[in-house]
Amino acid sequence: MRRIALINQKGGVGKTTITTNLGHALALAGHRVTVIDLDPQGQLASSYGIFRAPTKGVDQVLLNGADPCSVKLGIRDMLTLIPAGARLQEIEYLHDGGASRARLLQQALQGMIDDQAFVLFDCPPSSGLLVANAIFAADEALIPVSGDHMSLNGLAKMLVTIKKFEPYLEKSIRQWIGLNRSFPRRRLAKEVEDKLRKHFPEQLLNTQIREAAVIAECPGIGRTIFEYKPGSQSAKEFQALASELLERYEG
């Protein structure tokens, strides 16, 4: 089992675009995928179709200690949903249990999905409690990266976040960094993915998610990519990231 977070401090990369469409292009290949919305916004749910924000998620995981199965929902064939929550913001104010809050998620995990091929966690932009979480639980994280110099600020300071959790983590956390929103033509985009290919060579996926319209309509009808325009170049693109990042890992 795979599990990703998809994390960036720096807000509108795309991350729950790519945890949408990449969750279902993944569970159209055959895989079981699940997906929990760690972000106190909740909108994973409403990009899935899910338009009444369900009021029990990973908020009752990890604030009561509630079993996983009993909040989360099948959404798609081989797609199932674990929502943020209503209370799930009330994580940032935990002070009980010093260092172990940041291990909630990983313990609750554990031996719940292990019929799951992925797990993706869709972050907020933050590098607060729920972050930490997300990294605890995480094997692998998928860096969202848009063609600005902000963008690549918020890279940099996710490294560091990172960096900063690996002696406590017990493992080391496979880091990949993918260009999303991008438009290639333009001067900018190329000099931020030049920069990206100098020194992240290895971490920088071949495949980007270029802007388009289509997936920014995607949201307000509550389907992913597959769904609304299943023959578009974006639906290619998102079907090209799944199946790299599934060479690049058994390489």
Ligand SMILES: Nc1ncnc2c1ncn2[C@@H]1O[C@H](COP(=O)(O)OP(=O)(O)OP(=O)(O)O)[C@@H](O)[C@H]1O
Contents of the next structure:
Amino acid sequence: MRRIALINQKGGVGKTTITTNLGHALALAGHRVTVIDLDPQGQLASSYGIFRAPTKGVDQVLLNGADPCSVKLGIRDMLTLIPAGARLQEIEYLHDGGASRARLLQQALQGMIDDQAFVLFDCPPSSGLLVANAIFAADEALIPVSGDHMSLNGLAKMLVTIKKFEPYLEKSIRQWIGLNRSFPRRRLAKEVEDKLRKHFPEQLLNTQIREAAVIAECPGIGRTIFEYKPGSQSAKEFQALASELLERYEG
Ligand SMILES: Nc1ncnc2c1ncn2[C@@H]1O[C@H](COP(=O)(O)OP(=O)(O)OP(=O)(O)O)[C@@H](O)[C@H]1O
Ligand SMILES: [Mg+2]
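Having seen the form predicted on its own, please provide the structure of the form predicted in complex with this ligand.
The complete assembly is shown below, putting the previous chain first.
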């Protein structure tokens, strides 16, 4: 089972968009996938067309020790969602439990969803306890970056955040960097890409997700790109992203 955290403390870089569409791409390729919404904004459920926010979700798992299976929702063939739940924000205010507060998710997932090939965590744009839980529970981090110099600062911060956890993790986290919202023909985008390739040759994924109106239209209608515009360039890009992640895995 591969556990991948979609993570970047910079907002609006595409964590939720990629979780939604990569999750569906992997499911369509025949893999069992669970997506978990770790963002109290709870937008992952609506991205899949559940517009009435589920009141129970991973919040119950983290706050009350509920069984993750009791809050999961089957949303597409091969695809399961664990929504945020109404109380997820309360995690950030947990005072008791010391360092073990960051391991709640990791512990809850042990034993559960073993029949899943992928678990994707959609993280909030912050670096608090929810993100710490994702880092402890994940084996891989996929960091979306958009093609401007500002987002390189965000990336540097993100890598420092992950590094901060390393002494406690007892594992290494495989890091991936995915360019999203790119305009491949712009010179600035090329500069950013070249910089990333120079500094992170191993981590940078070859697949880029371009800026496209159809991607931005998807969440409003609660459909993935494969349902809304299956033949589009964007659908091909998300499919390529799934294929690349499947191919580049060393176990
Ligand atoms: N490749 C793209 N082309 C066009 N629009 C995009 C693309 N990727 C994301 N968007 C749009 O950009 C906005 C932000 O994306 P998204 O919500 O996925 O980012 P996020 O990192 O999850 O944000 P947050 O940090 O607030 O959770 C959304 O309106 C989304 O539809
Ligand atoms: Mg998001």
